[in-house]
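Read the single chain below, which is given as structure tokens and is the form predicted on its own.
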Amino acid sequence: MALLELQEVTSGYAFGPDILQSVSLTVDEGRAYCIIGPNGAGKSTVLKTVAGLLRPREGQVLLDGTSIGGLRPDLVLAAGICYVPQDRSLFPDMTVKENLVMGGFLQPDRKVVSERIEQIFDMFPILRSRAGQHAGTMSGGEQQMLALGRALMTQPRMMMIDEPSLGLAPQVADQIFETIASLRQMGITLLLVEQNVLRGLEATQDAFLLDLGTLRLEAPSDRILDDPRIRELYLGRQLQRGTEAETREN
């Protein structure tokens, strides 16, 4: 049984037109999926109702085969969905320590959370290091850190994450990647919607193509980067833009 279904989701933001128009899409345990498409296909919308921020207008979502469509966020949280927004949600005023207590509300034993805090302090050195910083006064790149730490104390079965590499440098961003690759081997099942769309598809191993609110294609991801058409219509002014880059470097 998959681990997460949409079945002809339609779905959009409150007074609003319909963003996603009768999706569906499964998700298997296990494994790491990206989203991709134009700016307003609906990529983000997807993960805003799998997390219960939105409410789907018709269709049904589920975990387990068990439908979770509308639940609260919280609830869906305690089911095992962790979703990680663009803007990252910290608590600015908190430390970094603070921010991965609360985000492991969910355990009432606090001597497991102090162990999971440990285990979020070796897979990420510099936060150990800034535990009693702010974490509205660290970097980008240290936040997006966090915000993938917070996440990983609830154990999460699945981790939707928005942009990871969104507003940082490129030495940063492969830092998150290959925070991105210790999930998968970790075996944690993940749902990308990535803007670096090269990027995300090679730290997939599926993809599910949107545009204007419809699945368009699913597929593996190399077979997405290998297809000539797609490349065009998609990923050409990236490609573009990494053919110039590897220019200036030689």
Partner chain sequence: MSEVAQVMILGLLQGGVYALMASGLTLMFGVMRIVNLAHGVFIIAACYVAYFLFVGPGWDPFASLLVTIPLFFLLGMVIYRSLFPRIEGSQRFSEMTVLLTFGIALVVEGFLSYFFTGTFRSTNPPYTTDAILIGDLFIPTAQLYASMTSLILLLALWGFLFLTRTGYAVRATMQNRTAAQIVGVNVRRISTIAFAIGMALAGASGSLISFLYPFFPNSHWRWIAILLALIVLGGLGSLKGAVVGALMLAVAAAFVSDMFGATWAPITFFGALFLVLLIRPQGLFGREARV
Given for the second form:
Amino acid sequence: MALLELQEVTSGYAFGPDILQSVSLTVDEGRAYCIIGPNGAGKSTVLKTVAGLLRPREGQVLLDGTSIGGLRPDLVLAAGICYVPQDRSLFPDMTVKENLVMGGFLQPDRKVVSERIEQIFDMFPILRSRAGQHAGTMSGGEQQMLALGRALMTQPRMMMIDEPSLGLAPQVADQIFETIASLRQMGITLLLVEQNVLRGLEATQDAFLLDLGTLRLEAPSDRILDDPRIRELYLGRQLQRGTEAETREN
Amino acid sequence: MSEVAQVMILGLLQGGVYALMASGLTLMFGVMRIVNLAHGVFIIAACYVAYFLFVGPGWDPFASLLVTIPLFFLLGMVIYRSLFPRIEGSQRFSEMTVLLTFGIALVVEGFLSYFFTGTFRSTNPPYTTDAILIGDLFIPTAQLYASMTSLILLLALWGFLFLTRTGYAVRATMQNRTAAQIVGVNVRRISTIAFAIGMALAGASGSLISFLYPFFPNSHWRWIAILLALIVLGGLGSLKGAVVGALMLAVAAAFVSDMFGATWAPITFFGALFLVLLIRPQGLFGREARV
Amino acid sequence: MTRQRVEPSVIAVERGPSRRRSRGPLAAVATIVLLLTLLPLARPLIGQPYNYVLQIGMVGLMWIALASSWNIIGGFAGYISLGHNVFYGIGGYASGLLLLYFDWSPLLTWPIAGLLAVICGFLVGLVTLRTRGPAFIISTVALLLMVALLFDNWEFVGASNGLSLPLPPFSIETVKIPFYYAMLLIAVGSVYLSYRVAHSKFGLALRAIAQDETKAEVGGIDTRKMKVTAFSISAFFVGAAGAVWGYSLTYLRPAIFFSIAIAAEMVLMAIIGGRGTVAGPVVGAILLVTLNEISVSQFGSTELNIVVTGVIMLVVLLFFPMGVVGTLRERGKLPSILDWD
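Having seen the form predicted on its own, can you show the form predicted in complex with the partner chain?
And the full complex, kicking off with our chain again.
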């Protein structure tokens, strides 16, 4: 059943023009989705609008059928949707542990928070070994793991991850995508934005193609990968570039 | 040698109060990117509160802390909620806040001068003329009390920031506003609290300087210029920077005042500011591109 | 509802210098300048309040010059200077000293005062413009208070008592006329400078800096050079205005020139009129000078005058951040006579 639904959502940054124009899309519980499209298509804007960082100017954002559009970010989070932004948005002057503690901010019981931190440490042993280090001093891959770990602290039903592999070396990106695969196994609904189209599609079941703020196509990820016409029409160069990048990486 | 120690002590005692004033200002910038040009005028307004409690019911300036702190806390909540949400999200938000608080400063200053005229005032509780002598070191009692109180208030601020859940949220918001939002911090609420705390610190400072430095409505510009210089020096938004900067510069200013006369003491702050801008534009404890 | 508010500088860039200019506003402005030039000749028409009218005219022209000059750095480049009256004071004292020591009239030496202000602006700019945003504003506040402190204690310029200047060698009936013409020249010059900057590549670079300095830098603009240049040239007419104003008062005192209230007025006028537009500061100056006259005659006290200034500032910032010209233009209602961009 539909977990998240956007109905003709128009949105944009404060004092700026509309970025999304009447976008409608549905996300079913337990599935993994990828939003693809050229730069400036509004991919991140979708995530920010759902997360409550931007207020939809028109249209509805529904979670389990109730409107969450325009709700404060902390209330959206409490409702079970968590967002990992492109820049990872860690607390640079806090330690890894403190970042995780902040991840459990909505959980008032300190004991529960400690237990969850232990679970995160089991999942990402590297974070345990860096527990006392300041987040700002870690490598890109470690920071991304911390961002994912911190997001998991909220025990979300759905995670929205923006460009998880951005700026990471290929092997590190592989690791991140393994983690993302395991999130799927945990039953967390996923909504990814990924600049590496090939990777993004391979990691998900369905895809939304955005262009200039409108939804152009909605299809199973593997069909987009396999269908030469769609590749030609919408992704032509982008996918090629992605493929080239892949080959270069390998 | 003992003269050097004497000047050091006087400088440190002043620095304690400066640190209290500057910490409120830097907290506001750190959490909300607000440059509060009205911080000085609120300090002076608090001086008047302390003054009238002193000349009226005869309250000691330290007792007036019980009024100024909660009063200015509430005032801070009201001002923040009524003015700042309107300009939130505008690009160049910090510049907007400078202009907005400039307007507030003019309004408050105008009312203060209208009601209380431009005459110099100060509270003069009995200990203002007392001093403690240790060897041949001379420690003015009033300065000592004031900086001890500042220290206690700063410790309380530290405890709040590092030991409480709300304090964690404040620090998180200072470090990365978006990050704080996405872990579930209600940044609007945190901003209101931080602004109110900053104002409460201004209120407390007013009570303390009411017997240390004579004041009149227009004198807030001198204070705000010094405080702004201090927080730029320490790195905008850095509490540690504000406190260390305040202590260092107050000592430096005490030496300048000892050598060239009290008139020139404020030059220390401005001179140091321009020197630091030349060498390290982000301030002593600031991070690159923090602004 | 789509709520779109665009920052003033954004509009400014969109309507770049390449836009065709209509002749309408030019003719209108020329007419206004001509009328202002002829005003002192209309003594029989004005009658009794002749000196008062010229005095108000001079004050208005002075504020036009100050606000327009401030707008070059504060409006076009987006670097808000709260210490610009430092140059006002430097100009005033420079010409005053030339009068005292060499007997050169400030009515002639104001260009020298302006040049000295430019040199000071250049040196100050080199230091303060190393910072951006709030840190820059703070450094200008610090600059102002530091210079005020220096002049307050510098015996050579009479410290806080200031300097008395010899009375201008004119009769009481005609004394206002030369001052009025000097200010008219300065005001026209500063508006013309602002216009030329707005319609130059340099002005475009400043607007790019105002929008996004990092992008401007990446785009190959030598932002530091542009900013320092803008800061220095914006000091010229401020210094010049200070020279003429000081002489018209016949005394120079730090409190007159280095009060932060002067900076507040400059900023406020530019904002009320429309920051980053050529006509804005002119409109703002006229509005505020008129309002000040009314408020002083109504309340009589300067204290409440400050309150009024502050309240206007708050209202404009909260409700019309683009100012009169910017707001009217956004709504497509800007009369062509004010469309100088």
